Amino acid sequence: MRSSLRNPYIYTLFVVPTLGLYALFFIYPMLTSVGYGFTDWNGLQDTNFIGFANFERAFADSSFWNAVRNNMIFILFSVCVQVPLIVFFAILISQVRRFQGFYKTTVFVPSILSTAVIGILWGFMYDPEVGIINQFLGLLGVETIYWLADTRWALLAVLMTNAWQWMGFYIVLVLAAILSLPKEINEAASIDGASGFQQAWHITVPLIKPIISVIVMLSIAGAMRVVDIVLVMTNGGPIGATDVMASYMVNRAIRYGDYGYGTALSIMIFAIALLLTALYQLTFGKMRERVEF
């Protein structure tokens, strides 16, 4: 036994399936997929080459931009917005003495629910005529809201039902980050004079940072691969206003049957993505602090 641990080709024997699984499942598809970048395939007929036409195209089509720009806003409004809110109300129930168990089960219910459901939900709390937002705000004097149907309002819609959805868990993580530090030190800074603010915002804070860091990238990450959530509640409209890259890639090469321009988009949005996580690792992730007790 000792000695056919120390073979290698015992190893080598377990680790082939894998690559080729692997190989079959994941680089041929990748690979396969690149190739119909460079085509015209509308997913029937025969492919054409036709070189580098589709990301010409891509370059040339305001639609692919605009929903770039959407996914823009998703990551400012994820970072600036959306990660605040998590650390305030993770510091906010870290300071709860009782019933902490049910607020936490409570914020952490809508990770784990469909997306197709809270679409569905949102779609009638935004009703314009019978939807609980809209009749709050008409007790306040808001004149109705077509919240899903208005290109003003309708990016504002669905970034709010997205981050009502991913908050929950993102405030687990951060609250249980903040419940491992030692109490000492904030029981020495309440003995110090400080107050809760001033605890949680020189305290707490810089000492969560590590996870924090974490946060932002997998709220950068999550933003750049929102799709499903669009697609439930307005399918890209109304007229582009909501399109994300992914969204729009799925209804070029599915709804319209342009593969082979999809499939281009495809190596596109990868290409994006790729470049914002370098600059990211580049600029923030070297801020990452290992705090130590």
Contents of the next structure:
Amino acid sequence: MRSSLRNPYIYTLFVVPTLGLYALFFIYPMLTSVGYGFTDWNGLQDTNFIGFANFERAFADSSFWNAVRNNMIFILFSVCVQVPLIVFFAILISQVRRFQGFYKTTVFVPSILSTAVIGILWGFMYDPEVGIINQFLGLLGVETIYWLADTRWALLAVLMTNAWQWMGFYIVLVLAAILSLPKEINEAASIDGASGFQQAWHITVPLIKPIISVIVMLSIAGAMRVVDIVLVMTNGGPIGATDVMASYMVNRAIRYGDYGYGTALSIMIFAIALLLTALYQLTFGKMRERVEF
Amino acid sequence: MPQALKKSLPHLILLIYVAAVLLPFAFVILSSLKGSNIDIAERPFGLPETWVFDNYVTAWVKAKINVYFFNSVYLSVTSSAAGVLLAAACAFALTRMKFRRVSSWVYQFVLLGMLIPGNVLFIAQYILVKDLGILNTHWSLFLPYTAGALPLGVLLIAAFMRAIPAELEEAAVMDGLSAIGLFARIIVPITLPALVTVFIVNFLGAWNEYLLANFFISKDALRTLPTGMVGFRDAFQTNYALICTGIVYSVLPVLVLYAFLQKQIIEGVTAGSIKG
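Moving from the form predicted alone to the form predicted together with its partner chain:
Whole complex next, starting from this chain.
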């Protein structure tokens, strides 16, 4: 009677296209990456197996470590600056009754837009001559800042743009968690005389620890992946001030034809990502235990 | 009155945030209608001295925004639809057909893809696409976009399909439906909400994708909106009004779609990230 669900041909027909495409674009590149990483392939000449030479080169490559450092700044900025602000705004939105839907839908808007277009939009806002940022600062008496061309400011400019794009997205995630908490707890606390701030700090924040842990993880993963915004706004410049691992890798490989070295860099990036995941599990990961209520 | 202040303070803070989100758009829209850079620079939030609607015609036709736009629509729709269909078929076989042991292996294997950060595969994918001889064709984006959406698609759809009661399909099979018929006529309609969610996640991913689109496509006629826009900006570096027009064109369709589907989009995108 249930033979139609045991038909191996149909099963194969349904599974193989997905599996094939997945294997071709995920597994196969993963395996070949390991292969290319040990060669000196430059896309033109014969390819030689050179052992760990690419990795030794990467360890001695100060430009690569500069890019790693910039990724770490991205991570620190997301976790130490953005996450507290995200939690603050999410709690604030959860406490208002009127316009709650309006705030929620508006702050989410930047996260559905293309990073490339956001990069262009903000490049325009940072423009030294016509951009509104300098005009606004001019009102306060600040002299023109060459945001994207000045090594002192470029990374901050990119960080701000990135924060503008993603904060609303995380706020909505945290807000959903807050709104799913039982209301009785806060009601009881407010009858006992706890202020809004006390409730938020002593009740809401401890209860949403698991979701905070999730957004920390997502922020770290996002900061490791960041590349579009950098390529569009500064292409890593001025003199490496905004280079991140992925932009450095892409430019090395494609622009200089250094495929073997680029692939070795991509393996290093994977290794650093794994290392950070392990670190995260040892620190924030512990917060993920379920809170019962 | 402190009570009134207490009530309005949160709104005040939130309105400042909302302004920070919306002001860039106001700036861009106003600038797109201005005739000169001087007008933009001198009165950033003033109405245009002369309203230059021509910018919109120029950007659409001369700058080929129309071409980029349709390339993006076409690639995003086809690759998201293909991604949903493949993931749904696979998830159906894995969760509803009677090959439990193989299915559990296949499932774990596909989910492995979610551990691999996309950028890491970039160079190897570039070489693969080159070797397949599809560099500089839409296939070089369609295939990775479709494939890239599969792990999450399978995960979300399989989770949804597992919840379907077995009685339903037993009845359908008794009535003589084959596995394909069961899939197309019973399971797909029931899982439609999950399929829509996955479609939205795939669509936004493909619509906004920049890295592959930038390096796999160099023919101008095949470019998608994000890369086309970057090229457009580089070409018109000093005509700020025209660049803003381009930005409006590339942002507007997404905002209109968002206005209609905000609930599904928010749910879809957040479901995608939490489970990922």
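Remember, predicted model here, so these are calculated numbers, not experimental data. Whichever C-alpha set is largest while still superposing within 1.5 Å between the two forms counts as the rigid core. Numbering follows the first chain given and starts at 1.
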query	finding
Core-superposed C-alpha of residue 60 shifting 2 Å or more between these two forms	no
Displaced residue check between these two forms: residue 239, CA, 2 Å or over, core reference	no
Core-aligned C-alpha movement of residue 274 between these two forms, 2 Å or more	no
